[in-house]
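Next comes just one chain, in structure tokens: the form predicted on its own.
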Amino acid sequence: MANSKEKTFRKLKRQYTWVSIVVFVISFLLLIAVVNAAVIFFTLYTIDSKIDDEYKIVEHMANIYEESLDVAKEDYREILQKAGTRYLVKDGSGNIIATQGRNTCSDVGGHTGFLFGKRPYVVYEDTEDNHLVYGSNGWVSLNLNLLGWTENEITVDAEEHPNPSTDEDKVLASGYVEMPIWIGTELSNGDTFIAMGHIRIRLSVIVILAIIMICLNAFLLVYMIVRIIRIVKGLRRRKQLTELFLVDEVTKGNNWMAFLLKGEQILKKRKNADKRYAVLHIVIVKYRNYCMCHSLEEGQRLLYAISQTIDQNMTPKEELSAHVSSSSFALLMEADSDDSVRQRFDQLLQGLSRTDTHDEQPLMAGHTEKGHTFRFQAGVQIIEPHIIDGKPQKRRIPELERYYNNAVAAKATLEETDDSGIAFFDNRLLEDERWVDLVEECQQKALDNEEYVVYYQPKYSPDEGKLVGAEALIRWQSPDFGFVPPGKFIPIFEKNGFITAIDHYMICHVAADQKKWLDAGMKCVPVSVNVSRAHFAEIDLADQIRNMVDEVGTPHELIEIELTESAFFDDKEALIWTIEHLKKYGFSVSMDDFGSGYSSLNSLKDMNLDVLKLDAEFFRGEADTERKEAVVSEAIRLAKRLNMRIVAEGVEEKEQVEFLDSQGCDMIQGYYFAKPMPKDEFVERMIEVYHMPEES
């Protein structure tokens, strides 16, 4: 499962910003029409509001030329003449059969007006001022070429025209444009009257307009221009900050998230659906004592060297590296087979032992002039084609996460050598993954269903063969594995931190079964239980044993509490407060395995025990066997000396037993006297040594 910053990352990566611009830019170019079509309308509905205003006029002129027609109204005809008024009449067919004035009437024109055209009127263009034009909408429109008036256009005192409606140029009025219009209707007697109307104006007003139109499409543009800079430069941002989330800090290349974000990618791809891929986890050997031995700088200098020398054998946009923790790499790539990965494994290990740092020294696959050598081990896993009716299909879901999973836990096969080397991950392991998640999943119920055995195997005197005392180990009788020996179980619980739980469970259970042998009458020994390292880190550790032991009602001194040396490379203040108070409360310490680490002596320096277990592995081997046993008495003379008592472990033959009695051993155990044993067989051992009654 991806963690949360990887869903963080691909939800932003599915954002379409790209899109996102578009349609702004649109929605602001639609704003950008919406308010120009608005000021537009204004001008053309104050220009159709005027010339219906002059439609009247036209009209009314037209009503008298009609009666000027009449013999008997002559006089009306005078007085069109007498007002100046320019006009035409047109027949049926377009000719013209009257005029006054000069005729400026252009034949630009059609039906206009307010309302969409329902005007009953026709309107022209002047052939000499083209300021007001006709549109093929049926609009009259403001030709806003302000520098196209000149300065006789335009007066600042009315009194200078006294007659603004005369046949001169242009005539205006204080701060008025005035622009000519030939305005039509028709006659009852099916001819066009025509007549010239001025549209007048105020300056200021288209001077305004013009002005808020320009200003504001330009600040909508530079708005929508900064915006969209704006934009950009977060997507730069974006795009750094993304690259900056998928480098590696070390080696400037391809972190995890890179890893797992192009690698499936990669995966993805059709052309890749036939391929036959290998995810690697190559880590560099001891890269942590190099670390120590030189510096952290060095060591990262290292690390970008290998990364650098890792990237030139991978084939670009196809295959993959990337540094994933602080000593190892993530690797995808090709493999027609298994051969072919290891192939290229050894042929990457020759070139990491040409890599050179900066001061061109060689670091990698042998002894360097820092006298420091570097190996490298690799977990592989094998991602197959998916096929289907033998076509290979799309892999949708790489799930490339779990494949370098699969990598690591072959990997870990290797960690008993320093040798480099390579493991593939294997149906094998995968039942051992698929182990771990069956008890972790039963290993609560195992508990409550006290499914975990005790089992006893007795401690003999050497010199007597006499049981003096036992060690407590633990079995699983589960119901639907059968029985389960502890080397199947017992790691698991270790790691996941279930050990301690076990630890109670087997206290309790050899405290009671101790109990229940001293009320049943029988002599009972002593006998050990193993607490785990983990268990150590509670301060109240000791307290929690007594309490436990004291429910039952047990003798402290049947009980033994055995710890590993490796305990002692915990947190060691606490391990001897612990210890002291366990022997407080009456109990027996013992460390188990001495003689497996490398801090033994020291271990026993600082920790007041009652007894010493020496390792079974000082009594295996074909090691020089007067080497063994001088190192085996010695350590019976130390312990002699700090008055602790001694047990042997894993004896298997006569002589040992011998050498051990010779050199003043206390307790022997191993398979030479008995195995585990379950309980009852441990009480008929009891039975048969103290000549006690039967348990009831």
Ligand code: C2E
Second form
Amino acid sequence: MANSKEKTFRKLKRQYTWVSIVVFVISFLLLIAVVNAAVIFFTLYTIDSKIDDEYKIVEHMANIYEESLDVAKEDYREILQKAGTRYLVKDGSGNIIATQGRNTCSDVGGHTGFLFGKRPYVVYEDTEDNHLVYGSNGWVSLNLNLLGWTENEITVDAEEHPNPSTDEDKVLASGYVEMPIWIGTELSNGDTFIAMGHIRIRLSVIVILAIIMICLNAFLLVYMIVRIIRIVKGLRRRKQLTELFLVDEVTKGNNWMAFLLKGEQILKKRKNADKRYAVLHIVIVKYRNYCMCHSLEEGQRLLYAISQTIDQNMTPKEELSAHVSSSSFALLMEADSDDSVRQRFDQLLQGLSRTDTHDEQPLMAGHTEKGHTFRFQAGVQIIEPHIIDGKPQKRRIPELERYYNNAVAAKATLEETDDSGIAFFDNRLLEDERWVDLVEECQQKALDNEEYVVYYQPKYSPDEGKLVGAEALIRWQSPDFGFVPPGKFIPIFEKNGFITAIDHYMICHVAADQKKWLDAGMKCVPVSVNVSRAHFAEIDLADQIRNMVDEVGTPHELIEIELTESAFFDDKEALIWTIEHLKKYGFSVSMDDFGSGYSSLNSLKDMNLDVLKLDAEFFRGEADTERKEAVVSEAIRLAKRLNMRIVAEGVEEKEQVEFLDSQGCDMIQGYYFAKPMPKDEFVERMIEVYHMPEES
Ligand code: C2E
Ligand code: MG
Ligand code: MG
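Output the structure of the form predicted together with this ligand; the preceding block shows the form predicted on its own.
Below: every chain and molecule of the assembly, starting with the one above.
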């Protein structure tokens, strides 16, 4: 099978998996995480830069503090005011001894780590609002121990310092959020100076950031959900498409495409390299008749039941079956030997004979309740392992389609019978197919180049042994293939329709020969020309023949038209019409190969024919001469009664001639007198008999 088909199949299989959804979800969640991390990073980065700013302030305060060490104790407020901030002063025991602004500190401090911060800070909880820390401009905590002061030494006059709470409210009202943090900085004497810094962030910025985060996440989530829904729908649709692509509508099993795809996969497996396989083409004989007698639905139920039975006879995963077309199935099965394939086919037939349709109707290989008999014919192509140096090689490109076509060709050899049977493909069939191709390629060129040659087989009277007529028989003198007898190409032309061109060609050439001989002063005998049944579909056939002969100018009575017996099964009305017109125009009409297979007695009743040609089969073989003679003599009597002349074909023995003579047979065409011969030889024979001057 074409690589592209296999690729499509692989692709379909790959896409036909839920893993793709999982992969999508994971990658999308990762994307969401990355986006969120980016926003958080940005936020923390901003906070961190603000902390840096605060740190600088604290550093500044620490400088002031260091300066204050040399200042008189009473001036501490001055120092603190110099810091330009609110403050909180604690004594050595941690008691607050002085504040500037409202103190909401819990006094429960603790170290905390800040993700992107530079160092740990002491953080106090806010007791009033449960915020982590509360404040506007920053509380400063000065450890009095550090300052070297004691409680007694300090007098606090809080009244001197206005409560800044109104400022804080203002700040909050104006849309900021403040986050106090304790910041410590190292002094030159190794001590730590701790002060409360504040990170102020606009409320609107936080709100915008929050909205962005919420929207972004919501958008990504909605997008992800929508995508997942679409993927699931897509997968479902793809699954349905795959089914359409690979599942047979009637049997719900494999179709032709699935057979090729899966079959080639089985054949390609390394572990199957040493196995011998058989590809079978199984056909239900006269399935169409069954459908016409019953109904299409019943026909389809039959196919379903057959498919089920076949599947039961196959090894799952290792073997394969498929419904290919209305009446045919394809099978790929392991085959140890030809006999094992035959056995499996017989088993299958037995299985089929027990198969039921959906209800009580029994089927197959025998009579059903409705009296229908089913027969199955199979063509087989064996696939041998490919061995190199004693080792079986992996089948890289198994041409399953070609193998199946070979199986079809093998089955075609059974077509002459309607019985169940099995036929194996061999290379002769392949040669036949090649020959058909070659012939079809050359047929027109051969006609144009006049490679088809007319041979004449004389007809003799049995009593005197006198030449009284002849049959024109075609031969192909091919520059490529040499001398080709009609049996090798006429059936091909009959199938492909080229036979009508051949029939025209022969009539024209025979008429032309006759005319030439007449013009040369010879006495001519009537010559019969074979006209194929395919030709009788043309309603103006009689006129066509008359025109062709008239164009040359040959008298009509010198031309006889032979119709094969099987032609009498086609459109009877058309046939009668053509025969009547041919006769009206003065041509003789004969029935060729009478008794060769189909009973055409009925046709004799309806059609006013001139000549009956007894088939050569009557004169072949040894068996029961007496019975044969009885049939022949009755056929002659019948022809006589119908005012027909009788020609016996294929007569090779003297005794046969004598017998036919005794029965009143009019003419004999057979090897006993002469084989088909080239034109010149035939002319010589005519001259011998009629003592006419030689053709000029
Ligand atoms: P047919 O029309 O029945 O021709 C008689 C065949 O029997 C000829 O075979 C002839 O050679 C053969 N025959 C005659 N007497 C004897 C005999 O005593 N012994 C044996 N063994 N054979 C004998 P041929 O020429 O091979 O033709 C075979 C068939 O091909 C013809 O059967 C006819 O159906 C077809 N055919 C031949 N030429 C033409 C043609 O020009 N047009 C058409 N449509 N079919 C033709
Ligand atoms: Mg004939
Ligand atoms: Mg014949």
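Basically, rigid core = biggest C-alpha set you can superpose within 1.5 Å across the two forms. Numbering follows the first chain given and starts at 1. Keep in mind the model is a prediction, meaning the values are calculated, not measured.
Novice: Pro526: after superposing the rigid core, is there a C-alpha shift of 2 Å or more between the two forms?
Specialist: It does not reach a 2 Å shift.
Novice: Is Glu319 among the residues whose Cα moves by 2 Å or more between the two forms after superposition of the rigid core?
Specialist: The answer is yes, as the C-alpha of Glu319 shifts between the two forms by 2 Å or more after core alignment.
Novice: Taking the rigid core as the superposition reference, indicate whether the CA of Glu450 shifts 2 angstroms or more between the two forms.
Specialist: No, the C-alpha moves less than 2 Å.
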